[in-house]
Structures are given as C-alpha cells and as structure tokens.
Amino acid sequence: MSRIVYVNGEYLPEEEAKISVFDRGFIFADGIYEVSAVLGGKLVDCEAHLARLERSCGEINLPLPWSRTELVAIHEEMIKRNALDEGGVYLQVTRGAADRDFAFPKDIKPTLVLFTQARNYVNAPTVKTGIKVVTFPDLRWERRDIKSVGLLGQVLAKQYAAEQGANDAWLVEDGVVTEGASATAWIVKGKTLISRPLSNKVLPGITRKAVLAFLAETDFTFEERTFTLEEALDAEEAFITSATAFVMPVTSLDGHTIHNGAPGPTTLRLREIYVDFARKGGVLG
C-alpha cells in the first residue's frame, strides 16, 4: 500500500499526486517547508514548527491562508491515514503556479503539500556510536533564518559528507562553524553548552529552543556565542539537534575523535530529557 499524501485539499495515493510544472517552488524554490517529528503517533512540538513556518512565510511575503488549527488537523489526518507511529511529517508551501516570471504573480493560490516518512528516531543505531561529521564551506545565501526549500548548498554539503564516509556536514564560514547542514551545531566544555547566537546566519532551531528550555532540569549552563573549527576539535563533546535527529552525539569531526569516540554523558543526558519530552507529547509550557 502506497503512502497517502496531501495536495491542495486532497488526500491522495502518492502515485496520483500532481503539481503543476509551473509551480514556483519547482521553478524558483519560492517556498517554505517544515518537518515535524512524530513519536507514538503523536506530533512533537508541532505548534513551534508552525510558528516558524508563519515567520518564514512572512519574511518572503508568501500568503499562508491556513490557520495553525487547520494545519495541525491536516498533520494529524496524515498520521492517521498512514498509520505513522514514528517518523516525520513534511510540509511545503509555495507561492503557487503561474507562468514563469521573477516578480510575484497576482491572484494565485499557494500550493500546500504534506507527506509522511517512517523513521526510527529513538533507537537509531547512531545514538550508540555517535555520528561522523566533516566540514564544508558554507555556500548558502544570507537569509539562512528562513526555512526555504532552496537547499542546494545543503545538498552539496550532505553529498560531500556521504562521499567521505561521514553521516553529516558542519558548515564553516570565515573559520567559524555556522551550523550543521540540516541541524544546529553544539560543543560542550565542562558543564557548559556552546552554540552560536540566532541571526540571519542560522536557522532558529525548534529542537535547540526545547533543549535550552530543559536546562533548568540540569546543572548545565549555556554560552551563546560563535566557535571556531579549532575549538570544536578541542571540545569535550559535540552534538547536533534537529527535529529528526533529536539530540545526536558527534564522535568524529574531520577525522578527529571527539570524547574518545563515544557519545558523551552531557549529550546522552540531554537526549534522554528530550526523548522523554517527546514521548509526553512534545509541547513546551
């Protein structure tokens, strides 16, 4: 049985789903996306993802005619129709279909697409081993805070990582780690977590926000600043956060072993807290 996908108000078998060849998401990458995790058949922190969706759409003047309530309902129906227990729901909204012209067309309806992917998040094999990361030049545009569907820079970084036998890439600009190709990058020194400040240089991570909200439950502190590649190589621990990785240990960076090549206690404690949060419904108070 094929997956059921959502396209502009219809729930369809994936083989029957169609989008216009004139859709601006296809021609110009004129669109925004979000991915919400699902655990135990329940959405994890979906409201926060939809808030970020609204912000990203606002930054490019893309109309979003659906309310959060309507979008959550569509997410939940997709989970139900696909019997999804663990995985993610991908949402993409584009400006819509019109004859090719760079300027925004008038009076067209945005395109809305959702699909699901079954994934093993909680017991992923890399939780026990950590992931291998390599660095790659940050080739992206200047508005990285907008979750645009234009991901060619990230594709090239991820492909480079795959060719190097690594799991992921950290992007570097002017000697400073920007973020992961699809995640927030962190290092640990003692009981201090370090990650760069939010700006147009990075995507404001939803899982990052959740992790920071948990710090009151721990004796960890947070230092919000940039860090260099050299500092990362010398860190006691490193990890990434994202909607699909949760909190994932990094045990190798550019071939250099981090924390003796095993996931560190700080990272594992944060992951434990996050998974517990996700199992309970994943909604911050």
Second form
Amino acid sequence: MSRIVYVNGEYLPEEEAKISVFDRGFIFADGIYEVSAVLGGKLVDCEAHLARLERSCGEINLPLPWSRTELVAIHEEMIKRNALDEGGVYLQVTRGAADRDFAFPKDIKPTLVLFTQARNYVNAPTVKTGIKVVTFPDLRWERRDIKSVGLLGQVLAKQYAAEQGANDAWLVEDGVVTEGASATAWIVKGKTLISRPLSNKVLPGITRKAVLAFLAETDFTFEERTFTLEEALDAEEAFITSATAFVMPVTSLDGHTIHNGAPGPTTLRLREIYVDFARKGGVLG
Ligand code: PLP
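The form predicted together with pyridoxal-5'-phosphate (PLP), contrasted with the form predicted on its own above:
Okay, now the whole complex, with that chain kicking things off.
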C-alpha cells in the first residue's frame, strides 16, 4: 500500500504527490523541516517541535500561515490515514515556487509537505549493542540553530560513516565535538552528563530539553560545556539524543571502544525514562 502524503492542503497517494521544479526548497534549500516521533499512534512532544518550526521560520522570514492547532491536526490526520503506530512524521515548509531569483519573491505562497515513515524506535536493535560513531569535520554554515533543509554537511558525514561501517557521525570543529550529524552528542563522567550549550553552532534538540527536564527524577547532574574528541574517547559513557533515536548509547567512537563496549547504566536509565515519557505523548509537565 502506498503512503498518503500531504501536499498543500491535499492528502494524496505518494505517486501523485508533486511539487514544482521551481520550488525554492529544491532550488535554494530555502525551507525548514521538523520530524516528530509517533509511538502507539500518538505524537511525541509535537508542540515543542512546532515551536521550534515557528522559530526557525521566523529566523529566515518565512511566513507560516498555519496555526499550531492546524499543524497538529494535519499531523494527526496523517497518522490516521497512514495507520501509523510507530515511526515519524516529517514536515517540510519552503518559501514556495517562483522563477529562480535569490531575493524573496513577492506574493509567494509557502509549500507545505508532510509524509510518514514507519519505523521501530523503541526496540531498535542498536539499543542492545550501542551505535558505532565516526567523526567528520563540521562543514556546516554558521546558523545551525535553524532547522534548515540544507543538509549537505550532514549527508556527507553520514555517507562517510556508512562507508566506514559505522551507524552515525559526530561533527568536530577545532578539536571540539559540535553535535551528532542528526542528534545531540553527550558524554558521561561519573554521575555527570556533559553536553554543549545552545548557540548558533548547534540545533537546540527537543529531546535534549526533555532529557534535562527528567534529571530531577534521577541523581544525575548536568554540566553544560563543550567537550573535546579526546575527552569523548576517554568517557565512561557516550550517547546521542534525537526525536527518532530517543536516547541511544554510543559504544564505539572512531574505532575506540567507549568504556567496556556495552551500553552504560546512565544511558539506559535515561532511555527508559524517555520511552516512558514518549509513550504518554511526550508532554513535559
Ligand atoms: N542536532 C542536529 C543537527 C539534528 O539534525 C537533530 C535532529 O534532527 C538534533 C540535533 C536533535 O534534535 P531533536 O532532539 O529535536 O530531534
């Protein structure tokens, strides 16, 4: 059965879902995206993703003519029409289609596309083994806080990882780990979680925010600072967070085993709390 894809107000079989070749998302990567997880047919923390969507669009002066309520309703309709139990909903909004010219065209209507992907997130096989990560130079632009569809830096990093037989890449700049190619990077020392502060250098992760909100339920503390690759290689545990990986152990970094090579107790505890939160719809109290 083909998926149902949303394009500019219509729910269409994927073979019929089309946008213009003049769409500025295609020509200039002039667009923003979001991915919300779905568990048990329910959206996880979708409001927070839509808040970040609004912020990203605001930063590039892309008017978003849909209210948050309307966008949630479209997400829910997509889950229903695709009978999605577990997976993700991808949303992309672009400035729209117009003859190719760099500056914003006048009277242009944004393009809105959503599609679903059925995936096993909770019981992903990598939870038991942890993932292998390799590092790659951070080639991206200076506004990584905007969730732009311009992802060539990440595509090259993830292709390099695939060629190395790794599951994912961490991006490194001036000896410091910026973040994962599509996730927030963390290391653990004792009871302390370490991840870098938010800035224009990283995407403000929605899962990062949720994990930090759970710390009150644990005896872990948070040290918000950058960390070097050397420190990560020497860490007791390492993990990534993202809407689709949840909290995922990293057990190998550039071919070096992290600690004893098994997912660590702190990572697994945080994952357990996150999965529980996600099953309840992922709304922070
Ligand atoms: N950093 C980057 C570069 C990402 O692409 C993502 C997710 O796609 C994240 C961090 C994690 O963000 P979130 O937890 O909101 O999925």
